[in-house]
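Take a look at this one chain, the form predicted on its own, written out in structure tokens.
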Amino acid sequence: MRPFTIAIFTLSLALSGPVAGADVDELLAQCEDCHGSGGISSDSDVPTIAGQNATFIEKTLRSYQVWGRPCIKSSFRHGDTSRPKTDMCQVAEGLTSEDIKALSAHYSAQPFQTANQPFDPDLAARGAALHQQRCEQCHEQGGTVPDRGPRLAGQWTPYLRKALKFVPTGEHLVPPAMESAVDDLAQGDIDALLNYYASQQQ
């Protein structure tokens, strides 16, 4: 695994700032000021966290606590949008183990909602084949099952594209199998995969 550096992109769950041992309802409200009601994002650069695997959410938050994922300052999307920007590494450092477990359990129990976004049908067909060859082992049933990895099907693809961008640089720490798979993907392959995930809409 490559050494990682402090990066410049927020990849996942965003709260409003470090709140050690805060009330869970307060933390949930803060999450949704970026991720939307129920964890369903309306912004293409912010992931939907509803319906993701609890273990994945927990590992993601713990990774932010040790700067294992890129972080930049991000504006609030809901509520008081005039508040100062925050970032996930700042946020996660203020969460207790109990906070992390409570947030992970809550959002994993919420229904996922696919993003309404454009896609190219021809690229999506190519991406479906690539997914079966390269991604299905960890992102099962076409990326619809959040088990060994997060749900990809129906996730915002601008977010996914930026997430993938930081894997080859070592700034987004992932399992070795995913690191080697992403390193080997041409840009056209990534475009095809993202169109496939975008095509899976309710």
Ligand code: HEC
Second form
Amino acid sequence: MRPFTIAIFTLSLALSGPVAGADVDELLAQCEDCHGSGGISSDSDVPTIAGQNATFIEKTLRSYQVWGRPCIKSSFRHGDTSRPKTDMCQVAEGLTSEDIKALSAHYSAQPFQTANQPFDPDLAARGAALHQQRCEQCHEQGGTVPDRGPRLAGQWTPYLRKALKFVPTGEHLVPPAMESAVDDLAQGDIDALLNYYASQQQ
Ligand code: HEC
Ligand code: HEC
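Given the form predicted on its own, state the structure of the form predicted in complex with the ligand.
Time for the whole complex; same chain goes first.
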């Protein structure tokens, strides 16, 4: 190579750092066209992903890669909404391990914001008691702290309702102890729990 060519080659190598960074930004833009700005969703069927813990986000993206969770077809909510519908399995398929780590670190560091949604105070009170008995062990401090399990307090009710529906069918894999905790819940118990999580608003 002639010195000039070497110089150009070296320069392009030096520039590849910021280019790799731009790729993560592109991914984030794609995520936020559904999950909302900063990972805070304004659509009740799309979960807020900001402020969940990094391990949960990472594990979730990996389970979508192996179809370990149901993948619901979804339209883009922001940006170019004429793009064809896609789903989380397709989104996750295109991610490398580095992408998954970067996305999980990014969203776990973003502030969570509770959804502004209606709830019934009486049902919420019953749900609070049920939560203490059955769910607090993993969804700590009333479901506000993502640690052993994801944050539930302030998550969108329609999304949570759908997520719970897939647990008994085995389509959404959760720890066996959670399976037994939700197994014999009556519809009224589920309504109470969901009203409790909806009632936790900032
Ligand atoms: C076309 C819309 C769309 C795009 C793009 C999208 N998502 Fe999703 N995502 C959803 C929907 C809808 C759900 C909930 C239903 C499901 O599980 O299929 C979801 C679920 C998730 C969950 C599970 C959250 C939980 O509480 O269980 C994570 C994590 C997630 N997405 C991360 C991402 C990341 C990171 C990106 C960008 C790389 C992304 N999503 C791109 C629509 C989208
Ligand atoms: C033994 C620990 C444990 C117990 C007990 C438990 N959970 Fe979970 N839960 C988890 C873990 C871990 C996940 C994440 C699994 C996954 O989605 O991959 C989860 C996921 C969930 C999700 C999906 C949330 C999302 O954002 O995708 C809901 C809803 C949920 N739990 C509700 C409950 C309720 C309601 C109870 C009590 C009746 C309960 N859990 C009891 C550990 C537990």
